[in-house]
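In structure tokens, the next block holds one chain alone, the form predicted on its own.
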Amino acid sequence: MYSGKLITFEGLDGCGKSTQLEKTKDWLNNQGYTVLKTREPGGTVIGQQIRSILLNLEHEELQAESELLLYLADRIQHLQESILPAKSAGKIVLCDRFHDSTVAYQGYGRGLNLSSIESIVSHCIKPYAPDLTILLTISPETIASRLDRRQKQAEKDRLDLESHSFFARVAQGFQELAAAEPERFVCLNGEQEIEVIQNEIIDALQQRLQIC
């Protein structure tokens, strides 16, 4: 038997981590164990709605504060409903984004001051910290050739619509969260190749959690 672990994948969109998470699940499932895998927002029903709003290329008036209230309540659904009652169970959930998204987007994409949610933060989300966060870091010319393919593709939502600025205001956020907790973070070049950025996630699975 095993405990439940929570590991969370982070970045700027198109980044890749949804790929790697995808790949890690695959990795664990054939290690033996059970994996949920998951997402923000849109991890459950209700999150589904939530997400249905806060993507819509057509809710340009949707206020900034309103946005990360719904992130927030996305989350403590998310969290009650879905992550921990599977960690109780024995299985390592994978959930693409977490709390780290919500202070790198919306507190210093959108300079939004956090401490009006620190009570609600401190109490319903912080005592869940993830066991493991994986952060894929890519270059800017990187996410505009990457955002532009999927603008191509029609898959374009409305976060990816930002400046330039905006996302490399997030992208610092993410570094300076990651110097913050360097025993959680493990950061990795999102630019190398699909198997070896996998292989560096397996290392840090079976050295920060002795997974095997």
The other form holds:
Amino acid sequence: MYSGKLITFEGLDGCGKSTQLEKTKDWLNNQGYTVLKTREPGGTVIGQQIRSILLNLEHEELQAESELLLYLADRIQHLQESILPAKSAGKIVLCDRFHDSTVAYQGYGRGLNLSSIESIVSHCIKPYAPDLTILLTISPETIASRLDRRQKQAEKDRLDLESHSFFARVAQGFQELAAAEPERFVCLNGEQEIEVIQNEIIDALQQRLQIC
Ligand code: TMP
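For comparison with the form predicted on its own, kindly provide the form predicted in complex with thymidine-5'-phosphate (TMP).
Everything in the complex follows now, all chains and molecules, and the chain you saw is the first one.
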């Protein structure tokens, strides 16, 4: 039914995934593929409104469960409105974050028990799991210095205000997700030179998805 592919990019804030996603899009376009570059939250018009609620610094009162449901609402809308039609049309969809981010941030980071949303996930999200997930990892020291830098910048968002221990739990979550599904995940050291990481991503696309 879906002749295209969904490739997701995951990792902590500041791990370099957006740069790699853009370069991957350019490489795929040069190879002749049609690509949809998108992101979560905010890959649709409705999703952009959800994103502005989620990341607004003034929304200190946002409850963890409300946050979780908003990320899921964004994802369901995004899948139905954008990702699945693009896959049906044979496109390669490159998505900046997907459901692994919810498990890592809301599950491991916030400590929410995600079994309460299992029926939504198993009906609306699990059937459309990514074909490949690129996880960019960075060390705790790098996380700390990048976060300190972001937290000093005027354009920081609500999640950037979280503690270092929150991000350490999120990083642990990503590691455990990747270990549980090695056939879907490719884990790359995000502290290498941009071109080195890009070459490793291209290798993974060629070897795992026979994209060349
Ligand atoms: P971005 O900065 O990578 O666009 O992501 C926005 C923030 O939202 C980032 O701090 C990670 C967070 N996030 C979650 O907490 N749960 C999710 O399900 C997703 C997709 C993102």
